[in-house]
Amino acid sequence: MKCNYAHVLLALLVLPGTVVFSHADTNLSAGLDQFLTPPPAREARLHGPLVYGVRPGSPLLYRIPCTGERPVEFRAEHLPPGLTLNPTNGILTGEIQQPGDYPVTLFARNARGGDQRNFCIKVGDQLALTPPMGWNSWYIHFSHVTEATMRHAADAMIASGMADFGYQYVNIDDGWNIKPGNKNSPADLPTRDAEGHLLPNKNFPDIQGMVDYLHGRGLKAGIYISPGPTTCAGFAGSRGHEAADARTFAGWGFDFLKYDWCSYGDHASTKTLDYFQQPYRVMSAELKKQPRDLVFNLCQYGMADVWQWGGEMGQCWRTTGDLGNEHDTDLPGFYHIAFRNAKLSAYARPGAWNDPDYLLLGWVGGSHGSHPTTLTRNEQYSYMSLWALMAAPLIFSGDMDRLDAFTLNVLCNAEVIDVDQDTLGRQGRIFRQTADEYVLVRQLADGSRAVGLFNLSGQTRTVAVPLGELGLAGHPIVRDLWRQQNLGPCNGLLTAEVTPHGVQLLRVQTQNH
């Protein structure tokens, strides 16, 4: 007997005003109301990853994941020494000086109910166990970024319930420092000081600052930079500074660093594998003599198979060329750079991830401003599914003052974002390419199968996976992960009817895990 969901009604939490619509009525781009994800619960909700990577010794800031009505009451069972839990706002801090596996229980209750969540922080060499979540200012504001707007970034994470959900990082992109030469920045202006630090330019008056106010929020930040003599908008590098500029960013109190190549190309007179790594090597070393923890982002777009390596310089590296320079063709270029990404499958483990590039979702930028996407509805969720199955960062960098309540559906699923961070740290494998359909299958660490069954046609049409080939017996319970519903036990064949550009995330759990 094959499954098949073409025709499952939805029986979900509705806010008022909004759309019950069945599963073969799912024309995502016919009315705002239909969103596929049901608003959360009222009662609190733990959420985000069960394992968290610190060294010993570093500074460990970590605002729980809990969605719910406020007031919400935090605790922890077996919180190991050193560390403090705030009860009213769930944020984390201390250190941990001794290595080991440190199993916590939190728990979360509001004035409607309460939850728990088993929670491991282990203590080691390894950061990112799960793939970063946050924001990146890039793709909004480019070389324009303000201080003002990363602390307006950082308050639009926690009003709008992303930070709930898991986003944590607000990361600056290219502009923060001085450009020499510019209208702005005199040609005998200096980047650094007698000393050779680095100088924020005047749109980052008090970036120690920003800083403290990211932390204080129970946010982490991030910063930017070239390993070349000047970043790809032509500001400061850290050309022969690695090591000021690493002392320099861990004292401000920067958790992730971005180190874009850039200009490093055109000052080297061999490309061996040696000289696409020696950047990457020199820095990530400097960054390991700091006394707190910044998250590495090797961002050299795929060169000289950086996914064989990457992993033991940093935590994450872009495998292809920047996603927002994608042209569109037959498909809007994010699925170009996923098809790309998705082959790198057997090199992402758990502190080491392929990095297909940002999520352009919402509103996105542009040399007039921001404006909504060009892509519909059934892409954005298909592009959320695909960075998750991928086990990609999942890391907006779209406009965070018009965080529309669609865009937000498609960022904050709880069940979607477990997908990405699950701990087994599989990125998921192509079960099947043809010019109309795309299928990733990703084991999850309870032995279930997260399964996208993508539509790249201009046309509905059902898309079927023998089960037996997914390496599952019985009679597995399938679970729409999009819509949060079961949709109850299958046999032999899994199938869904799939709109145009659309996609159907399952889970299936064989009935004895």
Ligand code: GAL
The other form holds:
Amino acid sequence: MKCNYAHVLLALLVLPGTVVFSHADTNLSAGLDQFLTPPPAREARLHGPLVYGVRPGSPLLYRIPCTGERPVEFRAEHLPPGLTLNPTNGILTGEIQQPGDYPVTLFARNARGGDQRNFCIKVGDQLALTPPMGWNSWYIHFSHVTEATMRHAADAMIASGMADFGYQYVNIDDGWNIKPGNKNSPADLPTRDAEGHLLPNKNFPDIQGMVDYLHGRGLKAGIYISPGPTTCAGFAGSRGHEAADARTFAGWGFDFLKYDWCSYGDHASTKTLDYFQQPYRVMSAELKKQPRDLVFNLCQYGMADVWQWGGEMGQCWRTTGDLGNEHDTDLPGFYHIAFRNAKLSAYARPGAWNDPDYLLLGWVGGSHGSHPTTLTRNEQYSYMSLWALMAAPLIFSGDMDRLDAFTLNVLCNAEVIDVDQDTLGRQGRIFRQTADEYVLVRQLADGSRAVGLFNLSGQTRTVAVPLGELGLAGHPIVRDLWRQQNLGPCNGLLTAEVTPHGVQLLRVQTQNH
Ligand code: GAL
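Starting from the form predicted on its own shown above, please give the structure in the form predicted in complex with this ligand.
Time for the whole complex; same chain goes first.
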């Protein structure tokens, strides 16, 4: 017997008129019949990773992701000394001095019901035990980013509900400091003060206040610079000031640094492996000296097989060029980026992730403000599925002012995010790649497999995978993760009718697990 899931697709469509999330919807003209993620339950439901890494003595800040009607009351059992949980907003703060594993039980309750889950705080030298989740300013504000837009993005991350699913980093990209020779900041304007501290530009009049504002909401703050004399957009870089800049970033309270190669290469004489590693090694060492944790994102587009050594220096490394520049007449660019990134699955592990670049979904940036993506809805579900299967950082880089109901439907499916954040930290492997089909399989901590059946062709197509070839025996339970529905036991063959460029994302669990 085989189970063909095509017939269930129709039955599982969300009924027209169903309210999908309660967020402000700027794109209601779009029909609701293609929304896959069901609305979140009204009861309190806990989400987010099951593990969290922090260094001894570093400030810990974690806003417990939780959906459901407010007010929600939070509680924790076995909290180690040094940590405090705010019962009203679910923000965990404090610091733990002694290395070790601290298993905690988290509870959340509202008027409709409650939830609990285990959460292990691992105090040691590893950060980002699951891929970072958040938002980055680049593809929407480019180098016109301002402090006000960052504060606003943080507000939107909370108001939209994204933070309730685990999005927490609010990251400034290029354009926050002084650009030597720019008309807004003329060449005679110093890029550093007399002591050598980097100076923000006029769009960031109170950068420390901005970071405090983010932290006050339980969110984390990210910043950007280059190891060369200038950044990619021509703003001042860190070259020769790495120690001071690491101190400055930590002093302002940042939690994340993207270090973008760009002009570093202009100073190259020889191109040894050491030459490629050197700038990252230097900054990594400086970050480790700081009294707070900064996740280090190596951005050098995959040069010198960075996946082989990036994990010695940071927590994630870009594997390819800019996704926004990846164009194709047939398959959208994100597929091509995924094809390259997926080949590197062997290198991903907890605290060390392949980074195929940002989630460009929903309303994205252009030279005249933001516009809806040209990707179809099916393609956007595929994009998110690929990133989850590849254990990629989930960093949205679209318009936080236009988080319409569909965009949130793609970004905020707790079961899809659980695949991305799975504790085992194993990136999905390529099971099949033909001109028309792409299948990724990811092993998960509970013994189940996440399976993405992708249709690369322009016509609806049946994609089938023999269970035996996935290493799964018996009569596994198969769950459709986008629709959050069990599809019933399955014998022999996983098969689904998949829309053009679309996906069927399944979790397959053998019953003896
Ligand atoms: C590119 C980088 C982008 C963005 C941009 C800023 O090199 O890949 O993600 O940071 O620079 O100028």
